[in-house]
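Take a look at this one chain, the form predicted on its own, written out in structure tokens.
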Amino acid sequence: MATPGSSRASLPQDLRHEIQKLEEQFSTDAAKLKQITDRFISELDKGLSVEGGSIPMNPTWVMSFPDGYETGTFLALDMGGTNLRVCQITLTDQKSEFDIIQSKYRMPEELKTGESDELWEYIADCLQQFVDSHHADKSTIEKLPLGFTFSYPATQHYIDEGVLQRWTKGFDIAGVEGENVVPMLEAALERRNVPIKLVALINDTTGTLIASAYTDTSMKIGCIFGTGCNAAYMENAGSIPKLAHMNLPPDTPMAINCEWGAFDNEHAVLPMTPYDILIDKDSPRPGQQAFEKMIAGLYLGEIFRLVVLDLHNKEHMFLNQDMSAFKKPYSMDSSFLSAIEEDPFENLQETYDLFNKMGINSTNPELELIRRLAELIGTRAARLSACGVAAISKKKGYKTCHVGADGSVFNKYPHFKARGAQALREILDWPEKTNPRQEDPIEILAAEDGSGVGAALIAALTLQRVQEGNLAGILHLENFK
């Protein structure tokens, strides 16, 4: 077996020039994320207005920040694009304290395009196999309340209403774009006989926003950096044009779910490469999630494949080699370039390795393109993250706050969170450090756990503002008493 290194010792002209393109067509310096971060805040105000914009500015109907003090058991469903999630949370009489039981079933593929009753059907099934094994005697006990996690892009009218816009994170089922998914699972669950009533439909963003809060007060904005990418953060409903027609205090609350993954449809700002083009193309929405598709770990991978498949094709490198590993779209996702700048930089083995799995063998110089490539993905998404944090916090005037992140990119991708701060010092003009250990300005920090126990929390805020006489933004008073 051959071992890195041992066909060539130095980097050939051929595959330094190619290096030194991907720099050119990957990096991003600060006058470019200034340039994003203005065009960003635009948007946001874009979506808040009558007119509306490519960023879609949900409002939630979550109208508070909790205080630390809410009380009862909740359960929570929480719908991502790979797993089932359901928790039961009992919020106790401790300050910020909660216990948390919960369950995970995979979300089987064909379930993604197949029919929606089926979607529905199997979640039911879930959630009736959760209440039947933690609550024996069903005759006894009142329907539970549920915050149901729903992290697509939805309008709500009502907190427990949420009409689907479009399905992303590879779901395509027919029927339930345009419609209100509440009922569909409602459905369902009544056909079973569980023991629930809806009380709140909510994005896991928003979830992570109020969960974060809930242990920190200096939280302001919550995002997820995973599969796909998403902020959420509470607005002014004076600030909110779309909602004027509702009479609500101007200094009322109303936490707003971006869905900034659509920033920039109009590729007007986003340094697009040949590549980015590419997957947009041929994507199942071309046009749609522009800056998704260049930071979220479901296309980290995917961009990767398509340069290397660009280089092999073009004779730069793998020659005669067998290159079906890298014939299947999506077949490498985040955690591929993960393992790549996680291997000790010397050797570069454990990539040599990898790639000797999928039949590939590589040169030194073939690796160190690798590594330097899988380095300009890596650092492109968390630099173009940081545009949106950046644009929130002028947007608000926040000089100071916590901002608590989610998802797998921000939790394991290797260097993410050092190179979105690096990102936020540069767009945000702050000074050079003089104590390493100091904390930024606004610092991203790992969020709590918004769909489980974001999502019982907004139950609870939900249940509690009805109690006090705040009826805004509720469908089905009946599920309130």
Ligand code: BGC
Given for the second form:
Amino acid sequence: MATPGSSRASLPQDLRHEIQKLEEQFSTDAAKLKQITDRFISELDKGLSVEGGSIPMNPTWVMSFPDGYETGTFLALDMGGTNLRVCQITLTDQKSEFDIIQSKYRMPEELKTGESDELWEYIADCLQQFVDSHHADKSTIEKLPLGFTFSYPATQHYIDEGVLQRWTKGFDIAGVEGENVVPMLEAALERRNVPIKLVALINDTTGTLIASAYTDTSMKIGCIFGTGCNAAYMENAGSIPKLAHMNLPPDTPMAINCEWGAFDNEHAVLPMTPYDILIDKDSPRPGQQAFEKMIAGLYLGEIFRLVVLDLHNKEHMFLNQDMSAFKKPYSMDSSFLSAIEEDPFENLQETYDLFNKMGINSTNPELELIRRLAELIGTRAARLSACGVAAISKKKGYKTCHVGADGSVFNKYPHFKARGAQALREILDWPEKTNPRQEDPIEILAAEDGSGVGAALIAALTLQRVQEGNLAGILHLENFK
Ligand code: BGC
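Return the structure block for the form predicted together with ligand BGC; the form predicted on its own was the one displayed.
Up next: the whole complex, starting with the chain shown before.
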């Protein structure tokens, strides 16, 4: 069976040899994927144990799925890798319906590696602007409950705290790792007198899980395949040995933010190429996020850049061409690879133009190699992602379910969904479909808005459970009155 979106054409001998080498390096056959999935399952278990492992498996204190009848008005703040978004969400009386108003703010690149204070001041400014423009008379409003989507690994002893374990996605701001970020945000809001009370700090994956389950009760896993990659699912307290001291009834639901980007930090099973090793070595956090660095949008273009530069340096391609456009780390994002994979022309005219704009004149064989390389990088990312989904499904015994996925790679990268679905089929040994329109037993589908609606739902569910007397994992009870 042909792989979705694969291409092959005639090439001169020496580039063909290079392609063959790349194909070997980037290949992930079914046996390898099964081996990775098996290890993934045991690493998920290890993360839940008292000793812990590479995958953090963070309990989130999100303790139920929504039933569609949640109500109320909430603010949601999403501090993603690229944008900052502030929303006001009203969950209406109509089942699974909501109204949303939102503003997007650019996340200035320098903030990602700047000072902690600058980050919180900037975020508080955006929240203040939003509240000012939507609530003219601030003095009369009660404090608005906020769900803060902070999409980095955070330890949560409570739902209204988050101790940053480590920055990911290229962020590197001193003085935040090991600290609870909630008081940092609150202090900046207090300085401005913004009437907001934080009721839940959430991860984008947990938001995705809850927002997706709001409209589709078959949703069992929430995933992000974007600048970073990760997943969340609902566990039972009784299967989380590291929470045993809390004495929760064993069947209590507890959403787990896996932080699976850290899978195989010990480099035991992932088929790393020399380029992956280089990316890791030159990143702000070497040794961290091994899985993420092979899959997530932040890294796909960088892997491509490193391969092309290496082939040029070894005099296999782009001889005597000015490669200065390829010299700057992280100058190619995953949309560059998407454009190459989407080139509809047999002669790869659009790819030629893309390189031409960077001052590089490519020959046909070079274009063929570029296209194949983009396919290899994109296919490997999709197939490895499927191992994580398969691992959670196998661990939980889900034979059929829906998985809600969001993020730029999932939504925009060509063939990512089809390649992921094909890999799931190989890992889980599903029989061939008899009817092409038939659903797969486990389907990865586009999710609802996790960091907006999901954050609001989690705030609503938390207020609701506190009112019902479930005070587990609540630090500042006064904010829930
Ligand atoms: C972060 C996760 C997040 C994922 C997707 C990763 O780098 O560690 O917390 O869910 O990116 O945004």
